[in-house]
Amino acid sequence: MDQHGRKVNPPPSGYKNHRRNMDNDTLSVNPKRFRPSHSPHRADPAPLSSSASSCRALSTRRQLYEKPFPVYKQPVEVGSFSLDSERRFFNDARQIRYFVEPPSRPDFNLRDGYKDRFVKRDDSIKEKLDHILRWILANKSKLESRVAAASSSPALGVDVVTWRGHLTKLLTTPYETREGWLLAATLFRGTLYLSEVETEASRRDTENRTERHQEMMYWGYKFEQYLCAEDMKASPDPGGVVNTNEAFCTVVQTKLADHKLLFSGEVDCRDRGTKSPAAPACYIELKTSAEICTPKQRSNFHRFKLLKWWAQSFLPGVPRIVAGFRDPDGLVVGTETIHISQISHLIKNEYNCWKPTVCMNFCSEFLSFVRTVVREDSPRVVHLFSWDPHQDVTYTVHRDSSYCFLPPWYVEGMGSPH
């Protein structure tokens, strides 16, 4: 793979720490993207009475998200957790696992062991984030010691706490053409958490999911298994069983303009040699894709597997993607080393591809929006923000209802007094 960086202005694929003009704070409110919207989405039978405020929407088009890519601070890892075979938590790096390089020719069968060594988690249950709650009141006393003394920082000292995915989520917004979304919103301490709910469509889809399409998901994982060892001078185990409740998870803190973030997302693997840099630098993404045997194959690949491959690596600081390339039958024909600082100069010459600074710009106004609208300090209070393909953002809101997903224990925990 061509290994050149792009030079653009600005590389979107770096990390940058400089100010930028006050014209184009986040936190104010521009009349283009925040917009009337008089049929938000109604998820639920009794949301509370509006304000004036509740009836803007935010634009998602392309074109208003065009302008110089957004500061990113190098994101820094801040902790990890594991969760075990029976999806426990453990504030440990105890599921973490170590990357080996595959043979130049490798002889991997992803379809193996699908039928006789495979525990799949339990999709049904909803778990929200209920894991970086657990990992934040495990490390508390860690995270309030790093809190300026300001009265005015939120008690964690971050704006945002949420889940990688649900932030790849809302890069990917201004190109996805298919699958929409709903991320409840609560306002706790000062600080924004944001928590994925599942859509009808997406439900329905689950339900639906052909028997062919659960084996290809399960491909994935056992990509992992012929690349990924327990410990640093061991084999990996292809024989062994697939269980995806297990998992290891870094917990980063970065800040996108003006919005301090603290995420977690699940890591496949880290780098085991002796000079390999610090987390989250040494850390490894694996992918499966279908094998490119054409030039349209290629375009495709770099048009839309490669924008999620790209939002879900960079945010939290990874730099290097393993992709395995396998046949119809699950059979890998190759492999392929994809670093995110080059994905910029991959896709430079796609006609009306996707832009990372798109991608950025929008995330950023998105939590300027949620953060203009969500005023009430409570866990009792859920701001619904919905959003479907060629629609604009629009938002709902719900006291004491089953949107609700901060738990009794991280409040009591918190030592709030709500």
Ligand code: 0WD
Given for the second form:
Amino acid sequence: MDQHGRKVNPPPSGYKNHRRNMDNDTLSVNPKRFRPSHSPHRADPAPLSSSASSCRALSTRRQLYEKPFPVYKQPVEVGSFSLDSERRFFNDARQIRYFVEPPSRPDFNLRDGYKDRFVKRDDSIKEKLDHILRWILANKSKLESRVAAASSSPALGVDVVTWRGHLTKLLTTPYETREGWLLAATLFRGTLYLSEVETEASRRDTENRTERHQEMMYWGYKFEQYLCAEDMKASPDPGGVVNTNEAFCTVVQTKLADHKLLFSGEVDCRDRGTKSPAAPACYIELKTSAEICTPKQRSNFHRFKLLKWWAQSFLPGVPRIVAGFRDPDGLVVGTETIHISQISHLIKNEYNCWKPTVCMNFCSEFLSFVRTVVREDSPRVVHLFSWDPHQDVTYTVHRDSSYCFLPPWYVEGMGSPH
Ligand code: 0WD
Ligand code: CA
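Now that we've seen the form predicted on its own, could you pull up the form predicted in complex with this ligand?
Let us now look at the entire complex, which starts with that chain.
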């Protein structure tokens, strides 16, 4: 795909390798991008390693990533899974929901049910990559048979396993000025696993959320309930309970430059038309945003919100977003369909705006950086990559620490024959 989400022609055989990112091969010798870090992130427990290769950092300066758009293969859905109202995992699509077109003058009150019909997921439980790992184990023989055919080196046939949400954070990093991140990386049987670690700042923000902010977080889920039906022929049920334990997640495979990626992301709903395309092209992302009343608000929407929306949906190949614009009282004043392929056109008149190519090149080069740093193949070793706005990405190394995130059941399950 190119940055507009279009298939790139020619060749018609796909999007493979015809626009190679020439800088990939020169990563380790580019002094502007990789440079020694004099202030490595000090986390607790104390890092064990300070070898020469650990004294390196990755710059996030936008200008460094203004290069041709890297190869990004059309994402292919390789499976899906569901989490039920009690957050139990199922290796099937039982939680998929169907999109129902909203009326032209919707009468949606996003505050309805917040007090009496809302079951909130317990987000103090850190699930890390567990659901994806469960899916991998349940589909191990299917994945491994693809590898046997391709005879590539990692046991799973992919270089990176992670959540889509973690990749979204990487894509938006060159433009992020407020929130840093921590990503734990472990190399196991040739595949790199990336799992987010909550930062101190994020933990404090969660703790200090105002009642108003907590309620507004519900509004997005309530909007989904107004637009989604549980089966093909049903209608939405705005009188029902909103339970954020429930989720339907797609698992997609794709390739960014020379990184084969396998990731999962939560999908809100699918098109229910008889002519709807195959997944992920049939999926629709639902969003809410404050109503836009001034040119300044429109500009901010383009510059900040559309960056996040684009990154999140472009990654798994979800082609459209249905956005609900709401007033300060949580009443939806209108809805709009936004095609991911049109976003780069929508933003092109904004001064000093974000660029899709910067996002994708940064992500690709971050993954290359991680691969040069993480050499030891062991579930007991975690490299913790750390980034704060206006800083470089740095890292620390932790052996047998509380950062380990590949559970024994996964390590053992991957070791045993199928
Ligand atoms: O605990 C964590 N730090 C994370 C949990 C980080 C990343 C993901 N997850 C879990 C989520 O609970 C969810 O089940 O993974 C699943 C979704 O993964 P994703 O698709 O990679 O995440 P992302 O793209 O950030 O979010 C997609 C949707 C959100 O939709 P909006 O329109 O708001 O972007 O997943 C939901 C949310 O509906 N979601 C969550 N729901 C409950 N708790 C959470 C969360 N912490 N994060 C995302
Ligand atoms: Ca959503």
